[in-house]
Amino acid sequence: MTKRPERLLAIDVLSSLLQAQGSLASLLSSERLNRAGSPALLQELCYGVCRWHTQLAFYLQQLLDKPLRSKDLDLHCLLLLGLYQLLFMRTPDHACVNESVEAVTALGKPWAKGLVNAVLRGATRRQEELLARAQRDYALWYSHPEWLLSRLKQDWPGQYRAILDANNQRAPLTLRVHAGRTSREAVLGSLQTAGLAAEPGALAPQAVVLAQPIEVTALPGFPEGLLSVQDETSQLCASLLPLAPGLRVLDACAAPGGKTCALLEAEPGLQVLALDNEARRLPRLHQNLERLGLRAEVRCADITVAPAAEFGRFDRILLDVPCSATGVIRRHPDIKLLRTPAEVDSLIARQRALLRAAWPLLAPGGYLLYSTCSVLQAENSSQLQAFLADTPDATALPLEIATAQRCVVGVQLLPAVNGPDGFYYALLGKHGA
């Protein structure tokens, strides 16, 4: 296969994110990574610029004489990047200036060199001054758009920084051990035999965090089913959510299967149904389930759709609710791009009805998991209290977590620098015997 500069390959991503033609995850795709001489330097650039995106434009703007025309988003992705570089990546100046001058031939607009030249160079030169003009306003300092910090600072005002700083930091890669098949001491020993650095996650009884990230599947005791990739806090899943041998269980929203595979390792013997409404997901679930040696009923269907009575009862439900992944932006940093408050009002009423659709399937005396890997209230706590309001035979029990901020309903943990992801719990319990 022909190898393309990275580059040239980052342009095309970000063109298309910038178009709405994908996300980075879906553009990023192993063949287009594997075009790439360097894949780690493709997705460094792709999800910096994500990351930083505001800012950079910004930038961008104070350089330019006039606006770049619509046709010319190529010409504006290769500038992006070229600051990106400049001020973030810390790559030498005139190694930055020169290559990306040079892919302007590449892209058929060799009449931009001096365009291209004039941007990068005034970057440099002016570097100080752009950066005093961003630290007056949040918005373009920690790069998130308007509408997202507004609804952070009003719903955490004591921690809406610390989860912005947390937002635009570098995941790190966290995984969970296969507790029927090894221990985490076995593992972390295996890890350090292979000369990988790793500890125990604070949180969740199977965690281990890895120093650096690593290809995964490079990992001893990954493709033996030993382990996946998984973040402490969605891996609590398993252990705030009472379960025993024998219990009927719904993962109404499972692919692509982490959950799943978190509550079957923690308790081989439940009787668990894997649903989802996105058919092209399933495979993925098959995989993983099959790789980790354990068992469930996999189905694409959508309970708020088909009849209560094509299901019947569950012991148990996780709730997994699509969201707007504000938690987790550190992981997907185009969704500051991507995400609207449009989506996320959509997203809500997505929410509230699944919740209305699995409080039926779930038998007197059961409990039901509510999740969501987002920070904003209104998927959160204000959702729960909503659904209790109208519902009077369930009640909210008590969750125990460190670190988590106690809600009105359920415990919201944030995003941290060097810690877990930001995820939200509620547990309600069904009146009955």
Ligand SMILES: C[S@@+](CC[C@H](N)C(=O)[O-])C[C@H]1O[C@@H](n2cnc3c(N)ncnc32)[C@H](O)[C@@H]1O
The other form holds:
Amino acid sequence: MTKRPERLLAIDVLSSLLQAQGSLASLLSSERLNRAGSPALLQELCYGVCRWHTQLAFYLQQLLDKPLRSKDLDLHCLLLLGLYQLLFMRTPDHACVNESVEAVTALGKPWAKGLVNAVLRGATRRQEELLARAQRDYALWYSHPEWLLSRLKQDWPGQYRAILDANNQRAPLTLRVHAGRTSREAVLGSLQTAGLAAEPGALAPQAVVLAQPIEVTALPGFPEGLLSVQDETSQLCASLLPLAPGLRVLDACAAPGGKTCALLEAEPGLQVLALDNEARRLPRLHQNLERLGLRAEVRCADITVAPAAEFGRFDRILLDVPCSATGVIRRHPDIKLLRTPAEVDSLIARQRALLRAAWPLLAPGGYLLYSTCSVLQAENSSQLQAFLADTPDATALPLEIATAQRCVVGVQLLPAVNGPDGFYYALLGKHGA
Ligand SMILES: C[S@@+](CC[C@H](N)C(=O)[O-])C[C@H]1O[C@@H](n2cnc3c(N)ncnc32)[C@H](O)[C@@H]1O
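Alongside the form predicted on its own that was just displayed, please also present the structure of the form predicted together with the ligand.
All chains and molecules follow, beginning with the one already shown.
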């Protein structure tokens, strides 16, 4: 396969992203990564520009005499990449400027050589002044959209700056050890033998946190189905939902199956029905079950439209609803560019509908675990408070997680530098036995 320079591939990815033509994860397909001489550099460039986009776009605006035309989005992305390399990656000035100037020829815009040269040289010259201006404005300094910054501040007045800091870090690679096939100690031992530094997770009993990210298929034990990639906070679902052999469990928003598999590894005797309304996401769920040697019934269905009688009653329900993903921004920094307040409102409405549709499927005496990877109260504690207010047969049950914030309903884990993702859990019990 002919290789293409990382910078040009990154321009393709970022241009599509800024035109809302996909997410970072979907645009950085393995096919595109394999076209780069260094897939790691391509990832670093794309993730880095997304992580610092608000700040970089401000610098660019300051450095340009007049805004670029919309048809020059490729140049806009080239300049963001150059600024990221100069100001965040500490790439030597001459290398970065020369390579960026050369790239305009490949873009078919040789007329822009002078412009690219002037902007990037201006950035190195005015670096201190630009940083000082960004420092005066939290949205710029932490590189978050204004609307998200104000929601975080409103929801977490004492913690929002730590959240913003954590959102701008690279996330650790965390593994879940398949309890039915091996032990955490054995996995830590084989990682050590392979020269890979790792530690047991502090929150979840099967978690192993690697010191450095690595291609997962290269991990000892991964191809054999001893390991899965999953943050500790997601793994907790198996500790928080009371499990026992023979229980009928509904995983109502299951794909790609991370939590379905975590539940089954913790208690293989469960009878799990895994549903998702997006057929295209189900093959991954099947693959995960197969790789890990687990069994569940998998169906494409939407509980908010399918007649309840079709499913019967369940002893346990896991409702891992679609959400703003504001707890996992460090893993998906493009969320800061793509997510809008209107989208969050529509997600809140979907979560409400899913809660209402799931509840009648829970048997009396059963438990429903609601979860999101959001840190916004409106999707979490406030959502559950509203549900409990008009669901007389539901009670919120206490959950204990070290380091979690106790909410009016449920518990919130906040993203932490070198720690786990942001995640929310609430456990509801249904009256009657
Ligand atoms: C947060 S993801 C679930 C992640 C999954 N639980 C895991 O741990 O791998 C939310 C899922 O809900 C699905 N979904 C959204 N609306 C749904 C609905 N009305 N009925 C069923 N699934 C739905 C989405 O397709 C998506 O796969």
